[in-house]
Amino acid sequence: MKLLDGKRALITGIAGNRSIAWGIAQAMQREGAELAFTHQNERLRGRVEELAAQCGSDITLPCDVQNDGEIAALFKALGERWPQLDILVHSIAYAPREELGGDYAANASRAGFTAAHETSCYSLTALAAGARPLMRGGGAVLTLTYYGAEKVVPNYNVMGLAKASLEANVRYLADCLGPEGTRVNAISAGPIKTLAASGIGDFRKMLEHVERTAPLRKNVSIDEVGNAAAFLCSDFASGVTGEILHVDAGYNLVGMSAGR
């Protein structure tokens, strides 16, 4: 018996085989889940179809989360293939590159602030609402956050605010959807060398600092995040909702460490 036998999961936000969403997809497929995927646009379609095929899936659907019509079309098309959706994985975030660095107040624009919050936070609400009719009898919604939501992290800037909003969103959605049996949680992953992380200045130094400072003296991998995601979306976590689970080798618990 595998953790996710009989479950059906929709994975959003895969950018490539180094993305955290890919680590989650692999773990869920290994644990018995049937998977479906979204792609943001035609440019990414082929890449996502290749990764989906590696997971034994032929369901790849377009969805630009800034377009309410595409969100509605996504769940209509998915409902034609699956009568029930058990898991929704939200792995979507964006902020303009020029705002991820330097003086926060000087670089933060109204447009950039709005874009970061709409794409990184509101999209979770929109997708959860769209998935709701397919999660009859309950399900699990999972999103991805980062320590920059809790503490100041150099060069994270407006994305830190968007992730803080996302974490509040998790709590409000957990309360809203809980009576229907749907759980909503987040994983706060440590820094991982992904395509998305490449937009953060001095990212290599961040990796080195975490490896030197975290209690486990290492950085985490997409596989470790994937394993935690599979657990949170399984029936073994049936009493867990509204939580932010840190998968960061313990970095978040360190306040000050001498000689590291």
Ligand code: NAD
Second form
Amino acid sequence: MKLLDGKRALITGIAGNRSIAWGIAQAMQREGAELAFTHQNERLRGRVEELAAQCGSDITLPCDVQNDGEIAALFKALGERWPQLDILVHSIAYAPREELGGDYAANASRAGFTAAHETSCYSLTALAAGARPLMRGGGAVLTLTYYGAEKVVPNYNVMGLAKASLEANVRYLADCLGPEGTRVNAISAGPIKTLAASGIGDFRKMLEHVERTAPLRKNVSIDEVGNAAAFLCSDFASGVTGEILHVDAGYNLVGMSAGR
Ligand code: NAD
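Could you switch over to the form predicted together with nicotinamide-adenine-dinucleotide (NAD), since the one displayed so far is the form predicted alone?
Whole complex next, starting from this chain.
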């Protein structure tokens, strides 16, 4: 008996095999889940289809979360293949590159703020609402956040605000969907070198700092995030909702590092 036997999961946010969503997909497939995927645009379609095939899935559907029509079409098409959806993984974030570095106030624009919040936070609500009719028997929704929501991290800037909003969103959605048996949680992952992360200024320094400072003296991998995701979306976590689980080698608990 595997952790996710009999469960069906929709995975969003794969840009390639370095994506956190790919670590999650691999762990969920290994634990017995049947998978479907979305791709943001035509440019990513082939890559996502290839990775989906590696998981034995032939369901890859388009979904740019800025587009309400695509969100509606996604769940209509998914509903035609699957009568029930058990797991929704939201692994999507975006902010304009010029906002992710340097002087926060000087670089912050109204357009950048709006884009970051819309794509990185509102999209969770939109996808959870779209998935709701397919999660009739209850389900699990999971998103990805980062420590920059809680504390100031250099260069994270407007994305820190969007992640703080996302974490509040997790709590509001958990309360809203809880009576229907749907749980909503987030993983706060430590820094991992992915495409999205490459847009953040001085990202390499962040990795070095975490490796020196975190209690486990390492950075986490997409596989470690994937394993935690599989647990949170499994029935073993049936009593857990509205939670932000840190998968960061313990970095968040360090107030001051002694000479490291
Ligand atoms: P990634 O670049 O591999 O994934 C980001 C995904 O967001 C991409 O697949 C991209 O297609 C998707 N996306 C962006 N705009 C979209 C839109 N309009 N519609 C649909 N999809 C869209 O990077 P990642 O690091 O795997 O990021 C996944 C999640 O993990 C993000 O929420 C990110 O903030 C979070 N996270 C990342 C780190 C890290 O250090 N890499 C740490 C903590 C949290």
